[in-house]
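We begin with a single chain expressed as C-alpha cells, specifically the form predicted alone.
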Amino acid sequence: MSKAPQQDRLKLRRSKSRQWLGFDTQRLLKLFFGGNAVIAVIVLLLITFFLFREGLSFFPQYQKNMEQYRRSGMEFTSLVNEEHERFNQLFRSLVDIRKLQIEQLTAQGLSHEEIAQASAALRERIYAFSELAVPLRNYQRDVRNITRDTYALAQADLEDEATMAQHYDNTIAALRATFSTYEEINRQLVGSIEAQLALMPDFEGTGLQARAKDFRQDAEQFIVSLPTYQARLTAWQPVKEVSLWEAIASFLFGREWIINNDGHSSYGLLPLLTGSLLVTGIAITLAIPLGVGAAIYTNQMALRGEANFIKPFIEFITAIPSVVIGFFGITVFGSAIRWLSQQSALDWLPFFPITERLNAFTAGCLLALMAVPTIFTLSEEALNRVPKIYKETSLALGANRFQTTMRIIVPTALSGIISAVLLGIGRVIGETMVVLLCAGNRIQIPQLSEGVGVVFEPVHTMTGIIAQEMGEVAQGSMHYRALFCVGIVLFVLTLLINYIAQKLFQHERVGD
C-alpha cells in the first residue's frame, strides 16, 4: 500500500517538471527567434541610418564647392569649355567620315595609292577644319590658368576671407578683360566654318552622302549656336549664391560624372540613372516573357515529367555566381553579339555592325537570365493560389485548357504576376557585378537619338559606380560622400518598387 502514494508523488514531479521544461523552452525559443528579429531589425535601421547620414552630409559640401567653382572663375572656363566640346564632336564627325570613306574605298579593291588620292581632298579639309580650333583652344588654356590658381586657394582654405575676396575679385576683372577676345575669336570662327564648308568635296554613295549632309547640318548649327555662348558669358553672375536646392538639382539632374577635372569635380546622377534603367529595361523586357510564359506552361500545361525536368533547371541559374555569369558576358555572348553584327546579311540594320562588344545591350540579357528564376517562381505560386474550382468549372462549361488558362487562371493570378515582375526588377537593378563587367561603364546618357540602336551603346550604373569608385576614395570626401548619394537613390527606387510588389500581393491574398 505504501507503494501507491509514493509511485503518484512521482508521476506528480515528473509531470511538473515536464510542464515546467517545456514552457521553459518555448520561452527560450521565443526569446531566440524574437531576439534575431529584433537584431535584424536594429542593423536595418543602422545601415539606413549610416546611409542617410554619410550621403546627405554630402550637399552643404557640394555647395561649398559650387560656389567656389563659380566665385573662382572655373564656371566661365567650363562655359567656354562646352563651346570647344562642341567644335570637337564636328571635328570628330568628319573624321568618321573619312573613316567610312576609306572603308568604301577598301572594299572596292583599291590601293593604298590609289584610297590616299580618292581622299586626298578630305584629308586637307580636315587638316584645315582642325587648325580653326586653335584661338579657341589657346583662349580656353588661358582662361583656365587664371582661374586655376584662385580655385586652388579657395580649396585649400589657407587664407581669410577678406584676402580671398580679393583674389576672387581680381580673377573675375581679369576674366572680363578678355570677353573682347573670345569676341573676335567666334567672329572668325564664324567665317572660317562658312569657308571650309563651300570647300567640302562631293561624295559618291548614299552613305557617304548622308553622313556628309549631317556634318553640314551640324557645322550649320554650331555657327547658329555661337550667339547663345556669348550670351551665357555676358549673363554669367560670380558673386550670384549657390543654393542648397541648386547644390542637390545639380546632382540629380546633372549630366557629367567627372572627377578632378583641374581640381573640381562635377557629380551628376542622370547619366547613371538613365544607364541603369536601359540596363533593366532590356533585362525586363527579356525577362517578363520567359519567366512569365515559362510558369504558365509547367504550371497549367506541360506534363508532370515535362514540369519536374524544368522547374530544376530554371531555379538552378540562381546558383550560378553572378561573376560567372559576367564573365560568360565577357569572353563568349558579348564577342558572339559584336561577331553577329559584322555579318553582311545584318548590313541592313542602321546599327550594325557594333563596335562595343560590352555595352547595355550585352549586361541586359545577362541580367535577364539572372531575374528569369524570380519571376518563373513567384508567378508560378501566384498561379497555384488560384482557386480550383475556377479551373473545374471552366472545363465543365466547354472551354479547352488553353482558354481556361489564359482568359480565367493567368487574369485572376495577374496582380501576383505583377508582383513577382516587380521583384524581378528590384532585382535587377540591384544587380552589381555583372553591369560592372558587362555594361561597358561609359559615363554618358544614351543617345536616343540612335533609336533602336541605343541599346548597344556602353552605360555605366549606379550599382557599378559604387563598386568600381568606393574602394578608391578617401573617407569623409565629397566623392566618398557622392557615392552614397547615389546608394541613397538606389536604396528608394528598390525600396519603393518592393512596397508596390508587396502591396499588389497583398491586394491578391485579401481577393483570395
The other form holds:
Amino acid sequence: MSKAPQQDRLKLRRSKSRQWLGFDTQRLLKLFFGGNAVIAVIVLLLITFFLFREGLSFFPQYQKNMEQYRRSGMEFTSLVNEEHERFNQLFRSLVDIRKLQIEQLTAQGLSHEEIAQASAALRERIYAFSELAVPLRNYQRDVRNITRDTYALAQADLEDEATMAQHYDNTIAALRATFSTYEEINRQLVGSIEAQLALMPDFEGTGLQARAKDFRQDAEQFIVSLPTYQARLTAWQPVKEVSLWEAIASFLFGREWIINNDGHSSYGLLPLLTGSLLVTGIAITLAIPLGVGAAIYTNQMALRGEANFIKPFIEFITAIPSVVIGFFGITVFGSAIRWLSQQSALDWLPFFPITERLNAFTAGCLLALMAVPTIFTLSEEALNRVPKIYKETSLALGANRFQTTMRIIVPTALSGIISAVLLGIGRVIGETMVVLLCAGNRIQIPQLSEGVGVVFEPVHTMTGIIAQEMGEVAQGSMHYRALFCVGIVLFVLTLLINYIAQKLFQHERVGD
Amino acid sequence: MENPTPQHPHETDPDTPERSTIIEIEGFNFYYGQTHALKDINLTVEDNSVTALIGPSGCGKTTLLRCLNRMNDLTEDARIDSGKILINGYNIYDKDVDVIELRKKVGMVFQKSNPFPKSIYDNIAYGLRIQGIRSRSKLNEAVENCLRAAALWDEVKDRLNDNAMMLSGGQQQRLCIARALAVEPEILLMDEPCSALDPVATSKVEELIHSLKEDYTIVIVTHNMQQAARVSDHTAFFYLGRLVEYNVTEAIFMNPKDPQTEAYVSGRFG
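Form predicted in complex with the partner chain, following the form predicted alone:
Below: every chain and molecule of the assembly, starting with the one above.
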C-alpha cells in the first residue's frame, strides 16, 4: 500500500465553509442568537431603569411640595378643616336621626302636621346645631383665603428664595394673629354643644334611642378631642423642614389619594394598596380551591377521557381577552350578584343587599377565573412530577386511592403547588383591565369594621389607577411621577412573589 | 377451596411434611395487550419459606410477582386470560376480593428503595395510620417492633424524626422492608431488593431475609444467582414467560434437569 490513498481516507484538515463579511456560518448563527438575548436583556434593563428614575424622582418633588404646603400655612388650614369636617359629620348624624324619626312616624300613619309637631323639638336642635357651625366655617374660610395665594405663588415657582421667604413669613404672621380667634371659637363650641346636648328631646323606640345615644357619645368625644386640635395647633411648626423620609412615609402610609389640580394634592398609597390586596385576596381565596382541586381531580382521579376534556378546557380560559372578561363582569356578573343580594331569601346575610354593582367581589371573582388556569396547570405539573413509585408503594401498603392522593401525592407536591398559587397571585395582582372595569374605582380604604361585608365595597387598585390617570397627566408633573411610584411598588411586589415562587420550585427539584 | 394436602411438584424434603401451601398458581396466563407475558404457570409456595424467581430479563418473573398482590391492576392493557392464583385457598382474582385487604396481607418491597419524603417514624407509621390507628403508644410500639425486625432499630433509634431520605441506600431499603412489615402481612414480595445496593448492604438485607423467614413467606425476584442460592429454599427458573423448572434450590443449582436451566445457572446465557 502506498501512502497517498491512506491520507485521502483520513481527511482531518478543516474544509472551508462559506463566509459572509469574514464570518463563517457558525459564527453568524451564534451572533444572531446571542444578539437576540442581549437585546431582550437591554430592553428589560431600560424599562426597569426608566421606571425607577421616573418613580424615585417623585419623592424629592413631593418633599418640596409638602414643604411649600407647610410653610405657606396650608397645613394649618387642613387641621382646621379636619375639625370642621368632624363637626359636619356630627351634624349629619343628627339629621339622619330626624329622617329616621319621620320615616317611623309616617309608617305609623300620622299626618304631615302631626309629624311636624312630633319632630319639632329635634328640628329646633338641628337649626341650633347648624348655627353653631357658622363661626368655625367662617374661620376656616378666612385662614384658607390667607394661605391659598401664598401656596399658589410657591407652586408657580416664579419668585426668588428671599422674596418667597418674605411671603411665607407674612402669611404665617397673619395666621398667628388669628390663633386667639380659633381658641375662642373652640371654647364657645364646647359650651354650646353641651348646652344643646342638655336640650336634646327624648325618643321613643329602641332604634331611635340607640341612634341618639350614639350621637351623644360622638358629641362628647368631639368635645374631649377639641383640646387635641388646639394642642396640634400649638405644636405646629411652620418652618420645620420636611425630611425625605417624611415624604416617603406619607406616600407609603398616606390614607388619601386626592388629585386637586388647583390646590394641594395628596398621594397616599394605602387606599390603592389595600384595594389591590383586597381584590387579590378575594380572587385567590376562590382560585385556590378551584385550581388545586381541579388539578388533583384531573391528575389523580379522572378517567383519561375526562382529563383530556378538562385540561384543554381550563387552559382555554387564558384565551379569553381580559377586556372581554371585564365586560362580562359589568353587564352580567355584577348585575347578577346585585340581583341575588336583593332576594328576600338571602336577607339573613348581614351584608346583603348590596348597593354597588361593581365592587371588589365582582372583580375578585373574575380575577379568580383568570388565575385558575395558571394555578391548575402548574399544580397539575407538580403532581405529575411526584414519582409514580410513591403511588405504587402506598397502594401496596393497603392504602386506597384517596388516601394515597391526600397523604402521599399532595404533600410531596406541596411546594410545587404553593409556587403555582404564588404565580397565580402574581398574575392577579398585575391584572389591570378587569379591575379597572369591575372594581368600582372608588379611592377609599376598605372599611374592615364592616366584617365580611367589606368585600362588597367598591375599591380602586394600583394597576387601575395607573391605567386610568396616566393618560391625563402632564409629563414630568408630580402626579405623573406619583403614578410611576405606584408602578415601582407593583413591580417590587410582583418581583417578590415570583422570587419566592421560584425558590420553592427549586427547593422541590432538590427534593427529587 | 381449602386444600389440606400440599401439592409440591418436586417434593424432596421428607423432614417437613406438615408444611402447608400458602400460594397456589394454576394454569395462569397473562397478557400485556397482545404480549403473552406469562404462559400457563403452575406453581405452589410453602408457608414460611423463601422462594426465588430467577431468569433473564423479560422472562415474566416480575410480572408474576406483581400479579400476586394485584399491582398489575394499575397497569393499562394488563389482563388475565385464564387460570387462577389462590392465596390461603382464596382466588385473589375473584370479583368479591377486597384488593386493599389482599395488599395488606401480601406486602411488597420494590427494586429501588423508595421511602416517602417523610420522617423515618412517619414512613413506618403510614401503613397503620391509613387503617385509622391514631393511638401514639400503639404506633410507637409498632415502629419499634418493625425497625427491630428489619435490623434497623439500633442505627436509627435516636433520629426517628429525621427525613428518611437522609439514610444510606441500604438503610433505606431496610426501612422499606420495615414499612411493609408494619401492616402485618403474611407474605412479602421482594422485587430485586438488592439490585441497587453495595455488597455490604446486600449481605445485611440477605441476613434480614433469613430471619424474616421465621414469620413470613417470602417470594423474591433476583438477577443474582448467588443470592438466590444463598437465601432461598425453592427456586423457580423462568424463560420467555414459561416456568421452565421449579425445585428445591440445591437441586436447581447442583442438578438441574432442564438444559436451559443448566445453561442459565452456570452463566452461559442470561
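Residue numbers count along the first chain shown, from 1. Each form is matched to the other, and the largest set of C-alpha atoms that superpose within 1.5 Å is called the rigid core. Quantities reported herein were computed from a predicted structural model and do not represent experimental measurements.
message: Superposing on the rigid core, is the Cα displacement of Q188 between the two forms 2 Å or more?
response: After core superposition, the displacement of the Q188 C-alpha between the two forms reaches the 2 Å mark, so yes.
Core-aligned C-alpha movement of T274 between the two forms, 2 Å or more:
T274: C-alpha displaced by less than 2 Å between the two forms.
Is R98 one of the residues whose Cα moves 2 Å or more between the two forms, with the core superposed?
Moves: yes, 2 Å or greater.
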